[in-house]
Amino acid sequence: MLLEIEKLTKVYRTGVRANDGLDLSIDAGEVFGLLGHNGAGKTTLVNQVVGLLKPTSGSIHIDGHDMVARPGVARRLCSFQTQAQVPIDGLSPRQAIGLIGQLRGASKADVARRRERLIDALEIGEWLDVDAARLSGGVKRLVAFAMAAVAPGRLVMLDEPTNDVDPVRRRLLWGAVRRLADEGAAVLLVTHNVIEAERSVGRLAILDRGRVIAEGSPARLKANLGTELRLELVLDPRVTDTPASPFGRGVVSAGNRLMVGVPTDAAGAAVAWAESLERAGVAEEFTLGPVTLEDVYVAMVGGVSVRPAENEETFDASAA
């Protein structure tokens, strides 16, 4: 394995425990999801695997190297889209992404090369020259990616990806991140974004309060549930008590809204016992369709608290 992440412990000085003995492992030429709410310990992950953050106590190794001994080297062998906006500002996209192919070590023709093809495969070519403050965020965000596509390293980490990209250049985007893949990077895609991870992503790992989950392809996540088909019910708000489910399956309520787990056998009765509903006065609607990895992970996560804001402790990744 590339990546290999082993019993890895985050414990704040506040006391908050970011990562909580994490185990996961991640191959060259795969695109691996690490899926979670905001404050399930996605970043913190991250963080700690470029050397930014000093380990609590665990191992990450990066083909081979200890990067928990020697941080520094996770410049070579990474590169990492951070969640947030890239500084770029005064710089058009083609200087940005030109200066860190440079910086990154791969020569100008290289450079030239791979920023040609990331700004064609992106659709962004009427912005290279354009200063980037006139960007829009969705822009930036997608320049921030092709500078980290630019001169990629052995694992690539892209955190929240499409924030603010439009949804015709994130399914540019998505077939970009599988390219990255495909010529042998191992690409770490971090998002709560359930529905675009299941598009895009070989495995993932569920993260709750610092701890995986479940781990597996989305797939294998999907059958471990235990049903096949989801009834969704939108409830009348005036309802205040939730119809039991007569299938003996998993049940999710969210506001006025009630997914039911529905074995495929069952599906025209779920259908009249929906319609049963609607005629009561009970259900608004109804919409009866195959389990996604959503389901997965509300059923697992179920409701979710904010942790106290993660104190990020620095050290010098700079030693070798």
Given for the second form:
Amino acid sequence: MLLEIEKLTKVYRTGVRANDGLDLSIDAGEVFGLLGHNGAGKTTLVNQVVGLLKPTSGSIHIDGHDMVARPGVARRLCSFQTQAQVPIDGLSPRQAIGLIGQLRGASKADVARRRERLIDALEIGEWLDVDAARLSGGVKRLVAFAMAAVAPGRLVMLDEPTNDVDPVRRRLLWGAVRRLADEGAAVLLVTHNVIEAERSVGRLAILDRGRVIAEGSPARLKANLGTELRLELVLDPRVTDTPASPFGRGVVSAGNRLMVGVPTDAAGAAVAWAESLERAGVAEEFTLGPVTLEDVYVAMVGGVSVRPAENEETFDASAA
Amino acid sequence: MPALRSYRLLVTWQAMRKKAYLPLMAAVQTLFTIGIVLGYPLLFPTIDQTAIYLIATGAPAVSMISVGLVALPQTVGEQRMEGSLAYMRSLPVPRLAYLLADLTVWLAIVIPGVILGVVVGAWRFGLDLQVSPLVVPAVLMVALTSTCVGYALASILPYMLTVIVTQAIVVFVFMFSPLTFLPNKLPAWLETVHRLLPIQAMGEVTRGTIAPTQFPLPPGAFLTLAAWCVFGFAVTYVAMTRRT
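Could I have the structure of this protein in the form predicted in complex with the partner chain, to go alongside the form predicted on its own above?
Time for the whole complex; same chain goes first.
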């Protein structure tokens, strides 16, 4: 594994335990997602890898090098897009990407070649020579990504790279992230955008209160939820009693939305049940689709009420 | 030389980041120095030649100190707040190169004022200065020391405290530091304090090299400055490399 993190713990002087015995490993060529709420400990983790923070205990190795003992090596081996927007006012994207590429040790010619490819891939050529002070937040974010990718280290860490980026260029950005991995870098992607992460990462870890509470491929994590489909009901706001799920799967409610786990072979019954709720005026509309990583995430991390599934016997198919 | 290459690239980065304001900052700093040279004598109904010499040769030191100990710590504090210092720290760049690059840009802002201040003073009051070649190391030493100490302040203090402390430094440097007057005008206790602080030494090396015929150059002054410079640099270096 290119990046190996073992039993990493970070306790701030305030007593906050931001990372609590984390174990993670990422291989070259892999896009690894780190998901979690604000304050889950994601940024603390990447700041320790790049040598800005010192772990309280535990170890971080990149390609066999001890990053805790040799933070200088860490800075050479990692390129980093920080969560906060790097102020580059006064510089154009061409200058900012070019200078950072050279500061990372690449030759001027290599930097120019890679910069051109990144600019084309992200379709930001029209802003190439505009002062960053006049750029939108989204374009600045893409420029910051290009600054991290123009002379990438063995490990590229991207902290919320898609913030403020428009939907079309988000897709381009994900393509560029994938190419970084295809070229041999390990990519650590920090995000709380679960839906996007599902499409972009090979493996991911969900972080909660400084601990890894789940790790694996999106498919595997979804399989662990024990259901294949999710029925989402938008309930009439006047309804006070949440209808009981007849499918023996977990029920998650968020406001007037109800998410119900449904086995694939009960798809017809689920539609019928939802239609009956619509006719009864309990539900305003419903959608049935495959379980998403967001369902897994919400079920694991919470933030909304999660109720245990009702008994299957309570479902009366004839009523549908 | 990777360190030299980093230094050159960082100077370009810093200069480009400030390019919209660099000429303006240099212009204001020049006006500030000339303003002291021309304005201070107006405070006195009559003024002797020694006082004129003191003002004309002290103004460059006041200007350099105001940049190094006031403007620079405030800017570095802002950079810490907005996260650009942390970003720079995540790059594979020697810390020394980063500090020297910053210093170079600040020197570019302050030097035109130092030169023009002296020229205008000599012209306005008909001073015979006979500037010594030692003025080059003297000016570099004053700028380097005030920059290093200023950097150290901004590195260890929270931003708001940096702003407050630098405001206090302004008052102290302008009103109670022997730059445009001799130390014996101060109360004895403050004279003693100034023997320990670097400000008096900054004034001594500046006036002792700009007007060597008028003022002696105390040999200990360079040593005092060197000690403060090393101290400021060490504090800054530790603050920049420290991982909390």
